[in-house]
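Just one chain is shown here, as structure tokens, and it is the form predicted on its own.
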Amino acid sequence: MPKSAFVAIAGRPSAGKSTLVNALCGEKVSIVTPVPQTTRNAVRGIVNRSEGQLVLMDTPGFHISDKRLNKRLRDVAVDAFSDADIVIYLIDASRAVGPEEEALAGALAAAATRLVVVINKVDLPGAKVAAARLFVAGRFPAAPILEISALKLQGLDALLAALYERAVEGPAWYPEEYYTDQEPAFRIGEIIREKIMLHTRDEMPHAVYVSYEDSRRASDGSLHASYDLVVERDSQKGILIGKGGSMIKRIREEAEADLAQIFDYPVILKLSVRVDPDWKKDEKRLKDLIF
């Protein structure tokens, strides 16, 4: 009988979790930017092989902070790896172990029997692989340790083999043709947010959220979708619109180009910018945005 398992990926911000999910699924499931904490939700990617089905859960980076937004992101991550059948503990070999890694290891203690430790970015010059192994061995001596480069697609077959070895016999949760279960409205919004973060990362990396407003299918089959880009200050609104509308046009065009590779119908975007200075302080809003 085929196997199945829910696999959460835990790691510090920028450890490579989203890159790993995309690499294992062979498709763009999670958005990727150089900005720490790009991932805001437990995004699911699906791997279907002859051995069975793995449902991968990309989670927000585990970050020590008292800010409402960061605390909400941390809660989403902890909930995901608390409930998963298997947990990948992803360590960035390019960075030294610090208080954040110590805190994450402590949070993962309850999942020790379900851990597969994966040391990522081993291809980078100066990668601290031995130090990462020493750190893990002292805290999770029974956990297997694998070395990969998610970006270079190195070591992924061995990782998948380790995951399927730990999965149990069970039914597939999704049809075989699925590689993610994201709704189109959410997916489109994430692609828009990726372009915003790529082009405004120095000015306002976490000061904006993307709000779905409405959509309709046209007679030619295209999807026309409207989104609000919500920022905290009027000055940020100006940055996002750009001189003569140049920035928002660039974001829209690049997002539409990416969406053309994802959906089998054209997606036509209408983007507007509005200001909400208190959106990060609104607990209900954060729960609706981050889940």
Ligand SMILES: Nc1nc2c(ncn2[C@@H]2O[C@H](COP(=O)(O)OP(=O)(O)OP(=O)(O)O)[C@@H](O)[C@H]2O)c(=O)[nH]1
Second form
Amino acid sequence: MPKSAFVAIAGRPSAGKSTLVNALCGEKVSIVTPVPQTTRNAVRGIVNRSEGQLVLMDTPGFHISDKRLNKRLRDVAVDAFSDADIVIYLIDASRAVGPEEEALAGALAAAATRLVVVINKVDLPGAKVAAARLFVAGRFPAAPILEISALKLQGLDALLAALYERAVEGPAWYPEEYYTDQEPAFRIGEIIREKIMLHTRDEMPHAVYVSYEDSRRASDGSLHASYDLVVERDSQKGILIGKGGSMIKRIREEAEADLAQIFDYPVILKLSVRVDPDWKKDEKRLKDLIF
Ligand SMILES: Nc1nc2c(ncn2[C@@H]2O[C@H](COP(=O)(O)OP(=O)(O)OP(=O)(O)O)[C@@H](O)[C@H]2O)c(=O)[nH]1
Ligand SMILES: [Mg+2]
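Compare with the form predicted on its own: the form predicted together with the ligand:
Complete assembly follows, chain above in first position.
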């Protein structure tokens, strides 16, 4: 009888959670940038093997802040840890353990019996693996500790073996050919957001949301999709458009190139920029965007 499990991935911003989901699924499921708090949703990636099905739940990086957006991101992450059968606690060995790690470990106390601790970025020369081990051994003495590099695909077979060992017999939740359950409109919006974050990371990585407007299939099979890039201020609108439209063109072209790898039909984007100074203050909007 095959096994199945929901596996949430917990970690500080930029710990490598989305990189790990993509590495385990072998596909670009979740966007990755060097900017902390890139992921805003509990994005699901699905691993299908002869042992059974793992549904991986990527989560927003756990960050302590009173801002509405951060609170919403934290709620989404904590909900995912609470619901999961197994929780991967991903620790970034390239950074020192600090108050944020302490707070996350505190939030994971309720999941202590379901934890698999994974120390990431061991490929980096300055990786503080011993310090990370000491930290978790003090807090979660019964949890297994594995070492990986999600980027260099090291240690992933041992991690999968540990996850399948903990999964229980049960039905697959998704058809075997699925590696994610995201709707195309959401996925396309995320790829656009990734390009925005990569190219405007110093100016406004968190000021933007990407709003799906509409789409249609052309007779040649291509998908024509319109998105609004919503920013908080006029000055940000200028940055996003760039000189003579150069920035928005670059974002569109790079997103279309990625989408050509993901979908088996061409995706043609129409991007517009608009300003909404209050989008982050609107509780309902945040709930619609961050889930
Ligand atoms: N050297 C190295 N870099 C890594 C590794 N895993 C992830 N990274 C890098 O760390 C950065 C953040 O990776 P993400 O996967 O976006 O991290 P995340 O935890 O999803 O971040 P948030 O969504 O912001 O919480 C990116 O620049 C990755 O390339 C690793 O194993 N080794
Ligand atoms: Mg992420």
